[in-house]
Partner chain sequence: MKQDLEWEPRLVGFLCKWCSYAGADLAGTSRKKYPANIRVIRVPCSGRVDPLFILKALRLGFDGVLVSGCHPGDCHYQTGNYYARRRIAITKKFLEYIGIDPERIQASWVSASEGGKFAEVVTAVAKGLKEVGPNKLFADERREHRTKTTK
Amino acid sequence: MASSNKKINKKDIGKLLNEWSQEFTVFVPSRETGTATMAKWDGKDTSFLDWYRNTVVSPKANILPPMEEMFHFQKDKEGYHIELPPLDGHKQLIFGIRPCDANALAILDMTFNDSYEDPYYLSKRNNTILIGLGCTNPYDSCFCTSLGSSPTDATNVDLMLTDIGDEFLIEAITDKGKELMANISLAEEATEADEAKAKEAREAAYNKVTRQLDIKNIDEKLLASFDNQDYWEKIAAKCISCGICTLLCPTCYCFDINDELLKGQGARFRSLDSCSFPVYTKMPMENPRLEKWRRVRNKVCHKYEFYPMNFDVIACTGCGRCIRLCPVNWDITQTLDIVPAKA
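Chain above, on its own, the form predicted on its own: structure?
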């Protein structure tokens, strides 16, 4: 039986990206700025195929930027006049997104498409194509398999590429993906041998994820331990409240809103914020999370208790960024492994 999938030689990836550039703004893994992130395709550099494991800054930044202008305004004797910017309607294609980050966007969708539909986020999200690239060399800090996923999970991408040696197997997942694959001039039909190689690659990648986390009844354990101050103080002891774990997390979405006004005109911006910061919940009369342990508790419980209560999914994909990029080696998996069964 012939395969419905296709394959493409790795040497032709640059040509493929140039083809897609005719229709989309294409983003690929890049470290030109010194930090690995998704950057605009320059038309020639495919070296990321050799060094890319995952970006430091997740592809979330392409849809929920660290800072985003919401509108302009002018002030005169009659008051304020607001000018809304046109919603971002350009089509973008993110090439090489890892399954953990694609799954993270699906989680963010639940927040920004809930009772209030966020037009800034959704305008970008609805105009984004995700080309997944199976992860063949996960970090030892990755734990996606503990959360029901895998390094080659194709659930939330449009096209999925799997490394099978000198070529990539291409699998269409969505209707958008099928349309894209049908128009790839450089692709060939995949054979049974190619499918077998892809299966082996998927199994090998899955087995490379050695960090394990037992999430059974984790929400109940966190609820029972919510008032266990001794536990949370112990967990928070070495945290320095720098916010790296939240600002780089692909599922964190908290933001602050500020106005800039100069000589009668200005703009309103929203920028990513972190519940790790002491001023995050500060109000004129109080700060309900003045102590560090309360902020750490909120960070952990939001992902593994509060978010599941609202959306029936854990707001963590096991990407491991918060582990490998923490300056004091704070580890979410170690934290959850020792949650007391009761206070």
The other form holds:
Amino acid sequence: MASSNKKINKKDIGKLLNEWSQEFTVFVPSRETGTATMAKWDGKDTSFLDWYRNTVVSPKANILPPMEEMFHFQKDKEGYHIELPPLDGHKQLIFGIRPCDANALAILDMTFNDSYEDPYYLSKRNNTILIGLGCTNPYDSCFCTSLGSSPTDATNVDLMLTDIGDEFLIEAITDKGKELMANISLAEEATEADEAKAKEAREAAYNKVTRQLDIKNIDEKLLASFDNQDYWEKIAAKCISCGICTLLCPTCYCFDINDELLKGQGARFRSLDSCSFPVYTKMPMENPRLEKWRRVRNKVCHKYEFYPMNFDVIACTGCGRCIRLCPVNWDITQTLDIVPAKA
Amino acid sequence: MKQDLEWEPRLVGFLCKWCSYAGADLAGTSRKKYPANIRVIRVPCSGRVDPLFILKALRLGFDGVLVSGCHPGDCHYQTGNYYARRRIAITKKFLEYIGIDPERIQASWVSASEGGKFAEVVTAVAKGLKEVGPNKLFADERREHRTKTTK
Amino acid sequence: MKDGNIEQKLQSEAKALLESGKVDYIIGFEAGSLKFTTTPLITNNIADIDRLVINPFIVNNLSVYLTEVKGRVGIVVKGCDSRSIVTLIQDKQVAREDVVILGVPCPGIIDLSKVERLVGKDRDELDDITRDGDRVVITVDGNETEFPTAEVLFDNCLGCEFPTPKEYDVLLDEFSPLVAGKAASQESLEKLKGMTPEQRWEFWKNEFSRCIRCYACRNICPACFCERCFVEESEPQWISPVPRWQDNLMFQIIRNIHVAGRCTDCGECERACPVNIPLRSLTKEMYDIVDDLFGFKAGMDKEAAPLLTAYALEEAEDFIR
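Next up, the form predicted together with the partner chain, please; the one we just looked at was the form predicted on its own.
What follows is the entire complex, opening with the chain shown before.
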């Protein structure tokens, strides 16, 4: 079965990306802006192969950007005219997406491609090719293996690359991926020895994920503990209600909509919002989540209780950003470890 | 160059109700001439001016801001202008550090009887701003693009 | 005194405070869930006290929790943190009698980002970091390398003027001499001052282009205690919630002006920023401006009036027409 996969030398990645640039806008991990993001391929820099573990800003930003114009409107003698942004979506290719972030996009799809099909999201999503890159060096904050995934999980990418030393093993996962793989000029057929190396690499990576979380019956436990104010107050005590964990989470999708008006014209924008902020639920007379523990509870339960209720999947992929980037080291795995079994 | 000659700075003036606003009024009633570059906003006291107002004006594209209140010792509320003085001092210095020309942030003491001084201040500030040039600090690429394409 | 001994002293003090009922809560540090991190411990349970730690990684300025935790509180502070408490007292956010301040003379805190840059590895890839006075030993893959401590301390620690708490009830140790590095702590500011105004504006424009508006800088700041921040006002809407660089930068400028005279240069905003915006290059400049113009340093005297609610009759006004 080894014959169906291919391999490419790491030195040829630059050429491969240039090949793909003919057809797609290619995004690669970059620290050009001052923090690790997926940025437009500059045509030469492949240094990310040395430093890249994961980005700070998740590739969610390529599909659900932090801010996005929904439409522009203008007034003239005849009235208002609404102009939609082009929604055909340019073809983009994200190179090096980690399995956790690719899985997260599949989770976002459930919301944006539900009974309401979100045109802004889907126009980008349907025009995006994901080239997965298996992790060889997961962070100590990563816990993907506890969520049924692994650092080399290829489920939700089009093409999967696995590090086998000087080369990457290439597996085509989807039809789009197969088409792409067939056209890679620099790829060679993978041998059985390559497959064996890949298997070894997958196992090694799996075992490097040391953080464990027991998710058995977690939704039921959370449901039972919903009114356990003591527990939630204790859990929330050190949270500072900033938006780091939510805004950078690859599965958080809440957004806010605002109109910006100029004389005779304006635009409607949507931008990411966070349930950590007290204003998130502020209404004219009342704020149902004014207390911090209610907001923390919502964040945890949305991922581990409500999403499973609605879509039968936990809305967390174990990427560990919320742990790694939290300025007070609030740790969701610790939180879930001590959910009381019964209220 | 043609554009430079035509361009006129736009200036927001936050004038205290008790002194400077009355001073501006007096400038008008006594037919003092001063440039029309200023748009006046009346505030109860110069101490009411949060540096946020100054920034907001610059964010909206105004070329300069003038905060004007009663002379020291004459504040209707005794001390409001002293607080304003401290705030404007730090604001001006801080904005300069970030890269905003300090000429854009102006302050003056103008009493209710100083119509002439008010006209002089506005004339001088407008002249100074003309030298500094248009405020493109917060220029919004998107909006500029829009205005071009919609014409 | 060794960290272990300070820890013991802290734990016995904290236990006594809770037992005697002198305080309702203890706010301190416990070991974090990641390597080389500590995390705030806020507890009213005596059984938790054994978890309190003191080490070179106690980054957080815990005074940020004072306006939130109800009742009387025993709190662990470093020099800069104690000054934050003083500003909270000046601003009448906290009553002095409601806090028992457990002061740690601070020898400077290790900046893990600097360590990462120095050894070219992420923090979780390091085996160990140990500090002994002005030397730090970093162990990677079993190999020890020694560095001067000055190379791994936070910039604000290098320029720290008051490592020993200004205000305390219990001092957990004697004064520890600080590693001198005044010049290094001002380096980023001096670099900016050497630029033209246009270059500086361009610099900040770039930095704030990646701001995600998580407000961690504001929420982690003890000086930002407003119940409702101007960014959340919608009538009028001072700042657009859409995270454009213009509004991101304007938010930060105003935040800095609002906390002038309250900022103790604890550096928490910069540390908290997930996208590495050099926020201390703003806060420290404001700190210096306030000092230059008014000879005012935040949090030095709990009886003094806050900077912006005070004035002197004769004060710099050469800029006023």
